[in-house]
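Coming up is one lone chain in structure tokens, specifically the form predicted alone.
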Amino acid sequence: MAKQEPILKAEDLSKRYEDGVLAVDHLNLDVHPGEVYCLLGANGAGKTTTVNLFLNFIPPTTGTCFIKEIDVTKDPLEAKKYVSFVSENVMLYGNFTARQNLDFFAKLGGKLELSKEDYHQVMRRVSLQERAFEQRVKNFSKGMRQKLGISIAIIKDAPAILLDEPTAGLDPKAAAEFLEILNELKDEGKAILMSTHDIFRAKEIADRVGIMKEGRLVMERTREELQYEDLVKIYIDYMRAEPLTV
């Protein structure tokens, strides 16, 4: 069977900030339907900048990001119809309940016909406690906020999902539950790009792993290629290597 066209694609993508820092350096990357791609790298490697470029939060210096073959710079509103985003610190309305947050973001994404039970079903799917459905979000733990964030991504039902350090600060149980949901979404055909520091969970969940250093993609391996390799050692070796030349 021929491989499907990528939903997420970066072509010769670079970002140089006003202070001269080259955060992303000629990045070429793609993510296909039903695939989880994990980006590893130290702080400042360019992972979050890459996610922000896909979301058109910042403009590229050179190159192009595509979501479902739409140039995100030329047609950002159309591109955003096809992507959901979950960040390390999910931005929610603290005085809204979990269901009210879900309702607000669903309607923002054009889902106007959903019922209270539809929202409850999605929150059950991510294992959010039922007692929390009608509670204000301001008192939620980080794990509960992340579950609600992924609920918002699920309810939008976009073909692509971008995740920026989604398991950071989660306890082991919450992180394991989060990865189970990602596997389900992958099985539904979603293209998932996740930036993370979590090497162990990256190897567990990823179909492909990329390592970024100083804005460049210095390594990319498939799950099969990593099956008998020590990803921690590979990562450390790249981090300890001499700085990249310009």
Given for the second form:
Amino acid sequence: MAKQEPILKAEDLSKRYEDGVLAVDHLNLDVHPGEVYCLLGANGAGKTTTVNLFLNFIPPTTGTCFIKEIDVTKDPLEAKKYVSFVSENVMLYGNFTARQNLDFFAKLGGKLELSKEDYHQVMRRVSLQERAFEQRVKNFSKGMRQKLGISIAIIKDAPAILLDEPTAGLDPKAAAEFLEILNELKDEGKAILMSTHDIFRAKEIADRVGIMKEGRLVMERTREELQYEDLVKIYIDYMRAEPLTV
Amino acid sequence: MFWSIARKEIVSNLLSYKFFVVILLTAVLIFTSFFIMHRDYKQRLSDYHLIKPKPDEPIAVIPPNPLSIFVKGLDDAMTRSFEISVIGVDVRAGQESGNIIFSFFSAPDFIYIVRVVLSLVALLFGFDQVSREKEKGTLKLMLANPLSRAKVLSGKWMGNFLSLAIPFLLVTLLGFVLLIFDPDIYFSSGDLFRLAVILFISLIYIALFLSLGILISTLTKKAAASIVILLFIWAIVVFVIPNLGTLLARQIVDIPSVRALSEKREQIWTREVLLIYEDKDRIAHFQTIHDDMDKLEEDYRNKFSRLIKLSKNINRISPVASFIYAVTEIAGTGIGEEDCLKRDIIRYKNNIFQDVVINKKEYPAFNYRYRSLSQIFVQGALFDSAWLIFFVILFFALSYFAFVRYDVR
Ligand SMILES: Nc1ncnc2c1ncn2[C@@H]1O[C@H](COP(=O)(O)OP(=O)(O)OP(=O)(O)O)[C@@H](O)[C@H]1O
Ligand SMILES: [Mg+2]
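Having seen the form predicted alone, could you now give me the structure of the form predicted in complex with its partner chain?
In what comes next, the whole complex appears, and the chain from above leads the way.
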């Protein structure tokens, strides 16, 4: 079977911030449809920067991000049609109900004609409690907000999903539920790039795992390879190793 | 998408507690102002009916302007009675003019509320537009969609502008409807049109401060930081600069004090009166008194006009001053209108001197015709309105450039 074109692709991607920090260092990475790619790495390794580069929030210093083969710096608006984004700990609009929040972002994502039932269905799918649907988000717990965050991503129905530490701060059960949803999305053929600190869950869900250190992708393993290796050990070994020489 | 964002802003305002408090407060202020100014107007109207000259009295006095309910301006000064005596000297016009501009920004009229309160309200609506979305993480979420920053910003602008403008217009309209229930108050169709223009310019003024607020929000990362900047700018623009020009101009233009002026007049008077006793041709002496005083008056007025012009131009650095100039002139209570009135009164006095003193005719009645809207616009209001619009565009453009560079993370 011929391999499909990757939906997310970073080519020779670097980012040096104005203060001189090289946050991403000549990174190459791709994510195919129906694949979950987990980015691991210590604090400050450059994971968030990579995600921000994909969303064109910051311009790259070198290299290019492609979403569905569209160069995101050249045509950001076209590229963003094909990507959903879940950030860590988003507060959303506190005065709005869950459905109103969902409705607003669905419209921005180009879904203009959805009914109340459609929204309820998506929220049911992420197993947000029924009584919360029409409640103001102000008093939601972090887990509830994160569920709403993923339903915003789901409703856009884009082929690529970027997630930046989506399970940070969730309790084990909520995190497991969250990853269950990701698995479903993957089965629907979405290309998923997720940054996380959760090695165990990464191993469970990821089709490929990449470890970043000081902006570089220092290791990449597929699910098959990981069956014979201990990801935790690899991770810790890489973290222990001497700082990379530049 | 533009309207999705605008709609979101409106709904989110409607759902917020802050919005209702602010709108309620504004409504209370506007109604109170209408009430106070309405009573003030009626008082002055009945005063006018008392002092209204009989056909044979050489008195120039105009009725209070009904639009002064909304824009008081110089209406108090303009509706004083100007008695013209036989020698034609006693034109009181200009005597109290020395502090025109100081007394200019005070009455609690509708325009005062727009100028001070609504500008602050508009700033409050704008100042955290961008920084708050950043703090909540919704800015990233929004911009992860196929949506340009220009659309985000203009959608926010429009949503908040409508959230301000619609309640503002409704409250004003309601207050106005209550006013016209009073049968003593009559607004001509011309007045109504002028009022509509004043409202329109008020909306531009509100838009200006909203844009300024949004600009501040794109320049700051934290809403808490922008509120300090905002209050500072507001105070400077609304209170300091519009008075600075007046003080500065006074240093530059040399103008005789009112005391010196009346001293001079008395000298002329005494000199000629003494001569009258020795001379047969009294009329000639009256003529001299008349001419000399006219010259004195003319000289003073010219200097004074220079002072006004200069302070106006300096004050215009702040669009707030432009706003005041535009709306007062349109209402017919501005500096320009006052000047026209006084020139008319001088003309009237000269007529009296000619017709009555020399030609022994009856006293003519004094009639003042306010300048037309087109004259008003040509003589400055057009510039002032354009200047306001320029600032709206400038602030919006600046906030766009700042927002494009804004760090959304
Ligand atoms: N706006 C910025 N200006 C300058 N340097 C920055 C900026 N944002 C991040 N950095 C630096 O870039 C490097 C990578 O940061 P990044 O946030 O991408 O790491 P991360 O892998 O997401 O870390 P974490 O696990 O803590 O979220 C860090 O050294 C950080 O200090
Ligand atoms: Mg991060």
